[in-house]
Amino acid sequence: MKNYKNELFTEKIHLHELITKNGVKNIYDAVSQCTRCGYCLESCPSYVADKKENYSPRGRNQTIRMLIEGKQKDVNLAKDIIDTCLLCGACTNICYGSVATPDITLEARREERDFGNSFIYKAIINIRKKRKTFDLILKTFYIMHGMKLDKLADKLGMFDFLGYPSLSNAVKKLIKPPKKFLHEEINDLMPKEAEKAGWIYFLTCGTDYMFTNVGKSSISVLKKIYGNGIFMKNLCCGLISYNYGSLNDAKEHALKNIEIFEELRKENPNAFIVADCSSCVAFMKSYPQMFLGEEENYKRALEFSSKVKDIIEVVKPEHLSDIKLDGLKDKKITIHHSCKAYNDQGLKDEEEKVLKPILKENLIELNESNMCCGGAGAYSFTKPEFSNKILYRKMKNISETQADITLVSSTSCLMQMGYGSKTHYSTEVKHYVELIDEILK
């Protein structure tokens, strides 16, 4: 059989091999497992939004297979088909063959002419290496946001003039920024005991720079349940680079975080790593995939990923026994299962197991609870019209529950659905761990 390796994947950097539920596969073998049965269609947010075959998982797989086989020559002509995928993993989760469509689609996306070439991406990656400079720039932007100067710039069309219309959409969805970033406060929040730690807190970018209360709740809950812990002093997990820029940047971040963990493990051999953004956690659990073919680094990544846990999986029903609900007893609560928790990590009912015994009939089941909200990282900025169609469906389902509170576990969902609560249906969108912290108090 012809070795379909370089028809689509040229000199650009790719994984080439994927760790799938059916073993390690090269891209062509992985995409060839799609039988085009269509069982995935109604689970795909982009297909459900527009009912276009090209926007379905099997449509994307067929397009990418044709590109690899050389039957379709230019990946940029298929850009809309490839870029409308939210990478949510719902198709893989429901597929009988577990076809890794999001991973396959992302590898095709790396071939696009403008992938990873964004000035904003390159600037952020370079500036992030100097934390004080990055902090200063972001705080300046937050001040401008508070003065509504960014909205003025949007009305004047400056983002379009600069060639970054997606910033206009980002401005509309910005939450109220924190006065201090979490990394500036975290040392005062962590336990002061010198004993060995049972947990290591990994600070994700969304929690650090936008949703600081989520991180504070996580630390509070972990201290109450597991006692002493330590702050990892980590870098970004690398997901932004992996999905939107340089695979090399992502690997560099991963290796640095692995190195930090290896040092901490010497004094804390039984500690697990815990983070509170399901997207970042799912990515860290997938670190080994980036190092296939690098035996030593693969082993290190495997050890690291085996210690990573989502905050929603470390809270158990027994941790909330003998709880008085007080102010929550009259609240209706529903759960949106963040894609990367439900589909990628297989965390399908952890929240319900904890909350159902205490909330009882006040915990309302959400229709299509695991369907993506349309946030998907930067997707809501780059594909605003499509993202809002998906968001509308999500908020319509929430409105049918009449929920006072909607729980999520990813910072992208917090931003997207927080925006939806202002434009579609009014519900208090909060992170699951914030509610747990409130209950434990």
Contents of the next structure:
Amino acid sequence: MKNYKNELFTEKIHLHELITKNGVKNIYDAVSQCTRCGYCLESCPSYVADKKENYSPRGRNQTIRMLIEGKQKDVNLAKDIIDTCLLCGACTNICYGSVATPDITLEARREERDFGNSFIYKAIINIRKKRKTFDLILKTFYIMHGMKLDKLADKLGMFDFLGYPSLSNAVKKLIKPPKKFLHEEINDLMPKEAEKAGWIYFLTCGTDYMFTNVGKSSISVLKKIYGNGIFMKNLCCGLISYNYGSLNDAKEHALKNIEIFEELRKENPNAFIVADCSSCVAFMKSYPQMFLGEEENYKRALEFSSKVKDIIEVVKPEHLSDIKLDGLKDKKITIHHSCKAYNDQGLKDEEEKVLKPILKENLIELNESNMCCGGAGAYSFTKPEFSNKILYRKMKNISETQADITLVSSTSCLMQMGYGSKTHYSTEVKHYVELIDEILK
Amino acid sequence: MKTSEIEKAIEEISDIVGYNNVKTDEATKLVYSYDASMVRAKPCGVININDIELISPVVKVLYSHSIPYTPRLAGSNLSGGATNQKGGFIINLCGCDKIRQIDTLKGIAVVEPGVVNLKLQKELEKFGFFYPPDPASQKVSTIGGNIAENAGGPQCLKYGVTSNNIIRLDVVLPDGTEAHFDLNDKGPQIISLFAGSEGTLGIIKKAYLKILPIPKYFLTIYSEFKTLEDSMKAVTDTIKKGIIPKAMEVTDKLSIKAAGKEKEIDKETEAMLITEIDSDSEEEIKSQKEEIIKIFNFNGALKTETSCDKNKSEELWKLRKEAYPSLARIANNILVEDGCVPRSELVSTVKKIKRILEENAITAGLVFHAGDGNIHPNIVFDERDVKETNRIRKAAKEIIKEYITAGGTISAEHGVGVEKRGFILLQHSKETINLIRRIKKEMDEKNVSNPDKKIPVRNDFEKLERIEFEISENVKILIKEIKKRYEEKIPTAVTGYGTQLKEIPQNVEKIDTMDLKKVLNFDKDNMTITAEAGMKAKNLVDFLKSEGFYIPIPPSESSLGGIIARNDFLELRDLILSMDIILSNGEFARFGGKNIKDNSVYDIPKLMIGSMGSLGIITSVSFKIFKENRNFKITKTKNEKNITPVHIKIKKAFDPDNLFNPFMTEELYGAKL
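Show the same protein again, this time as the form predicted in complex with the partner chain rather than the form predicted alone.
After this comes the whole thing, all chains and molecules, with the earlier chain placed first.
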């Protein structure tokens, strides 16, 4: 084994080690765990969409292994293979060796020539530092969207002209924007008593800027079930930077959030952190991986991540035990398991356990419920062709259930499947916690 | 291969499948340079075909430019069969994944090659039906791949392997011509050649599969034994008793240790056996359950647990199903050295394998499809460590040699591909291999259809000493006579008792197998019998009856050879395990042994069914036998005329001088030689 480099890349901007289900491994060892059995193939949304090895987890692992071994010379030549991964983690979940394909693939992606150089990414990251400016720009954009100016721009081919054809897809998938962002009104929603809080609400970007109702529902549900809680006044979890730009930026965000938590914990020693976007939650649960080798920060991250909870795991069957259902009686409901809850956090049937006793036969099982919807963060904008194929498969499965309501737990799914409900099969796409809130009312 | 030829072919093929579906970029070539084995070979490009009607035109182009190609599906192949050794094209057929029809009235499912096995099962479940072959890879492996490798799985103990579950195949031949083959075809049973042919004889375009209603009741029996031997004995005793469970799977302690489940089993336990029975009769399940538990206890079972509840049964299966995954967690690579021995040799072979593993300081879990005599040592290693890999390879070869000397086979259900083609030289004789080569040569003159797979490329024959049946004196006399006639080019009319051949042309001399009527081998533990071809069916049935056994062949005055040559009934093929044949040049070739599964070379014994003596003289046959008549079906073969371009090629490969039953050549093969 001495003949090979033990790490994928030598530059600082990469993670050199990963926390896998088989312990901490460097990238080469982690990727070599893939025995090429191919059992992952049918679980991978990009593979089933196109049935080519190029778009399979095995293909990605082998490509990266060949990059490390020098058999594949340039990562940019394999860009198509690396970039089409949704990072959904279905492969790791089904793999006998639990090979950490998404993590490995992301590290390879960091080496690509244009990784983190996107104008849009940079603009977002820079402007976001000044929250008020960011809010203003976004609101202006929402107003333009309301006036359908963005669609006009699309029709005129302006996005193509600017070199951002993916924006065209983004505009189509944009939901009805909120009038107020959640951070602007959250203080009015939180419990008035702030002492000895049982929970700390982490506001994710998707909830804050797009799906404010989800956040309102979360707070309302948490109040009912767990009583006193506080708003974390957190920063972005850092996932955007982690996946699309700078690892250092992601670490900075993580450390800031950890710091905020450590401060709050002094007053509220038993409180857990809770958020309502499974992608952000899963990422926060994986914070320690970014700090491997940094003893102190690793410990802090470990402590932080052990306190993070997904909203779908804090609602338990007993919380809804004596509920009488009125409004939902005739509605058929199905559950799409957001990848980051099911695959990354291992939350496989929390929603069923709660809803089955109440909804009974009205809760319909969804075929391939844990297969990604094609949203996957910015994937639906950057790989629209794949994303739409994957969405089609998802909506087809939902249409088989004839469900009136489809439940999800990630804001990316809300946007993607919300779009699907307008183009493929009309079903009301909701966050799980919105339904719980409705039931508790 | 000239680059200019490849470029021309790419142009032409792009016109057929579209430019987007022909990929020659480096990254794509690299991801098609491997399969699930250790073999690596970079192709010159990949052709994606999403419509089965495009297979033939594409293959025609490749053939015309003499460019080698490898059909590929999920690439879960464990022997290197899905890589292209000659730098030719990979034809990716995964996009051809439609289930064309499910017909429960006729018991047929019609599918394209890319249909994933489990996906078909799920569709069939909606109708209350199932397709029996259930390879461990069924989540990803496809029907096309299953047919190419003649895949098995746990439940083939009762229902047979892939070959036993196909009815008709639509095939694109190596030169691009299309043909279909059916079990009811008149003449040699060519359909049987394709199951296990590993893409060397053509590409499956459409398959008509046998489907069965899911039995109403099932029962899972979990048991633990003090020694591996005890568990195997329990297996053979169960089968000897006349019970044929759906599956009987043995896992050894090492695998359980690797799974970290040592605490869940008894301290004394060395092996666990999981058995599943199914039936439409609750009564039968009950009586079999009692019988099996009695047998297990007699063989020293430490504990037994049963369940007919689906969830509980899954729990019972868990340890067995964890055997492979748990190894995957502790190691980077697993080599599964698949092989099969007669059930009666299973215990002694396993002992030898354990010794080899110990001597070479190798960690491996042993898993068996015990009811079939199919052994899977799962050897763990890291292929990045060259020294370790070499050590593993050396030990693997020793294990393979043990399979062979026990009268077993080098491949039960994982194919031969590249990994095992050299071992063919150890198991089979020069005569057998030469015939196999002639068949490949006739059917694929340019050697373009998945070349260098399945068939050894070297010529250093060194057949190992192995447990085999003898050749009787009478056969030796026949061989001598045929050799003489071959030298003098005297045509022969091959007959059993001479009842079938009425008029024989004057220049043809008769030969019969009347004197070949001995039982060569009767293995009660293995539940097989090997009899000479001249034996009357009635006599075989009577002999077995006197010994307390049964074979579902009508007890007629016909010779066994005659029944096979005429293809009397469809179920006959499921009984035949091996065959000895005298070819028209006087060569004696043996195919298979007393093994329930054998995928080492083309399935010649089944090809001989219906050949009417025109391909060779069958001298002996091995059959599966049973303890009692379990209402076996006998379906008369329709013998419908369906002559394809393959027919005359098969005749040429066996009998190039047209010496055996030459007067039938035109009728059976559609051409004169």
